[in-house]
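Take a look at this one chain, the form predicted alone, written out in structure tokens.
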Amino acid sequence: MAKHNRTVAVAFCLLLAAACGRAAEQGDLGYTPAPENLEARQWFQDAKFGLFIHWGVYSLLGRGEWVMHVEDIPIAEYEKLPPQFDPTGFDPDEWCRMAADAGMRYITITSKHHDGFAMFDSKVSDYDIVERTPYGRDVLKMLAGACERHGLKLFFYHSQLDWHHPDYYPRGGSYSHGRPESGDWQRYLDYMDSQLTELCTGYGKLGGIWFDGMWEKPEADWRLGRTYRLIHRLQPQALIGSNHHVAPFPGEDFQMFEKGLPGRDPFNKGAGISALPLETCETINHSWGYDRQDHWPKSTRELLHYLIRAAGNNANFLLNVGPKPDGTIQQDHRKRLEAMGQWLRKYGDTVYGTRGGPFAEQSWGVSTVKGGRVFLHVLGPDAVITLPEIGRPVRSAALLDKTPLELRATPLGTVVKMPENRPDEYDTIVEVELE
């Protein structure tokens, strides 16, 4: 599919991307949030859970989105992928409605991952879906369109790490079979932000965008400001984060922790846990694009107490799917998302819009609150749990029907017993009184 007036449209977005900023410090340091960023932070904050895609022409492998680099795949070789690339079952509709069934509140997709493949119509290189696939069609349009439909909001994963552009240069420590050992380090920053500005001009008001890849050049020039400003220019609502695993840069709006709760994700670089909003992202199974070999799925409990747990932690869930080559999501992830939606249905209100609770987590579990009131999480099977001291007796314990549940002030704290009977086999949830 030929692409028509290349030439101006690479023209624009290269001054669009220079007008919005031309500092080369890492991170935005004179960034003040727009009221619409302040009011998307309190949105996000409020929204727990979200839906992660990870798809591109690595799912044909059928191994990870990382097969290119694992399997030391030629260039020329996995250039093999994209014609062979038709996704004729995808259906984004159906996509948001297994979405919003399952509770998620936003989507957050990859528009472009390590191997550099494009996932929407880019007028700045013809290595996209639509000019490289007999598919021919922009998955993020039709998915822009389909949250916008269903509620939804959209973000965009956005690799800044590039397997497949030569001006990615110098080489981090990846991918790099049979690569030229020059290139232009600013020329492909310029391609970067050039993309950045088509996700953030031709997809409608976005809810933020998901940055990943920086940690293989930790001490490169990413010209951070310049990019952030662009974004914040062109969506000032938009909501920047990025997977670096180190303390958040001026400019970002969300820290993010990958596979691990804030401040205990196996990544982390001394990060800590800023005050800016949170977010902490897991797999269904063991792996974020397709592996058809990983038939291993958490369970349903380990699903949502991890969501429940990252909401006593004041954290949103970031749950991954890995759709098929087809376009259409594996049964078992859709089963799992199911059930977290049925339950969220009964129980939503204690995670929904709730900040981390008075209580620090305890082995017990979590507390969550909400204007004021106070709600226990208790995921295990304890016949008692002991509350620690806050300064602030507790007057009540009740479960959400109301049944009083009886307590004892001890030297520990106050002993809560809980019910023989639990009425949910996840999460018993008791809605404390304090005075």
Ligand code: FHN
Contents of the next structure:
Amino acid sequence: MAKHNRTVAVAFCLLLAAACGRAAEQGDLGYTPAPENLEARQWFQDAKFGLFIHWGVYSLLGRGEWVMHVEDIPIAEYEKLPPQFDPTGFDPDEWCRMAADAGMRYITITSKHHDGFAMFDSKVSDYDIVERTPYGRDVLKMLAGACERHGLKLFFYHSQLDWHHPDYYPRGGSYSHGRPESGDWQRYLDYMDSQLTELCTGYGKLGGIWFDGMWEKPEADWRLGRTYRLIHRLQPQALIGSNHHVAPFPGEDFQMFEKGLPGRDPFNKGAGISALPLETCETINHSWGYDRQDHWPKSTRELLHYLIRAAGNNANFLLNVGPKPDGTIQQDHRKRLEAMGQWLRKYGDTVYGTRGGPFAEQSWGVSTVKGGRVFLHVLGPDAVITLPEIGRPVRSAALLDKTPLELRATPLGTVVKMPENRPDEYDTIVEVELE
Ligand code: FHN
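Show the other one: the form predicted together with the named molecule, since we just had the form predicted alone.
Now the complete complex, all chains and molecules, led by this one.
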């Protein structure tokens, strides 16, 4: 029996060691977030709303950021785009004003997307905006300055997947047109770390780094622990997140979801919902990068409901625009952002600084909480709503202008009678007092 127990114990230790080894490869096992990182997490959760920007040389073709892969464009052909990229209409202050007026508190912009083209002045590659385009200016540096002036934090989206770098090998399932079957993976990771070092040292205090792309090679050793330690050393307050669609790895500071509320996004591979700050991202229309055929923006109602439901699910909302090749942003997208800003100026108090409320999402909407204040966001025309039992009786309910609402206790929960005249067309906000 003792021998059997010893064998089980040894097997267990071996398994644990293997698991730890794997986790160590993929994350920073000894990670303790710095105080400024913890503070930044609070700020992030309070901020609630950010602007996502997908901008690169692909915008010239106006067929989205995946055009190189989708149309199987040879690298030599794709390299003809940068010499045509001259965004003379780019005005970073104007972008920041637009974001701030929309009620956004941060911007996350593509420093490098899957096409491998750096939108900043990289010294470890000449495949970048300064060296390859007639524009010749570092748009990220310009944006960093503007963000500072407008009180917005700046995050960089950085693609780990790379369709251009010769050392991105072995490749994943996406673009590979005519690329040689060779490359040095460690050298590629060194290159990525060097570019990240540039981003973490030349653009002021960053909000964070938003990784994307390791989903295409989930089994590879991405040396995450090393890369995350590098970023945390250079920018302790910077929040690291990765869009890998699985549960967060050690060293990550927030968890993100794409095109869906936490745990309900279509790419989810059993990611679960962690205790880290949460964020979900979505497009205004249907494209991340500029698509000149996409004239179907979501309605203001849909976008506001997304933001409110995200808040009720304890998550931030990162809403994307894909600027045009000249650096301007589509008019119909700007209109949506303006309308969201108008709504937030009136009702932002029930969104910013809140956390997911005590009532889980219901068919009528969501709840948020701030301090002791609980807000119900009733998103539909329901004449009555039912608050499920949460072990704390509801003492009173009122609209924000203090108009009291009738309550009735039922076996299914507390029923609240909604007013006939709604103060707002998108969201009827009810403040409830709990025992
Ligand atoms: O492939 C990308 C896509 O182009 C875009 O950047 C989105 C944003 O979340 N993420 C990827 C796929 O998960």
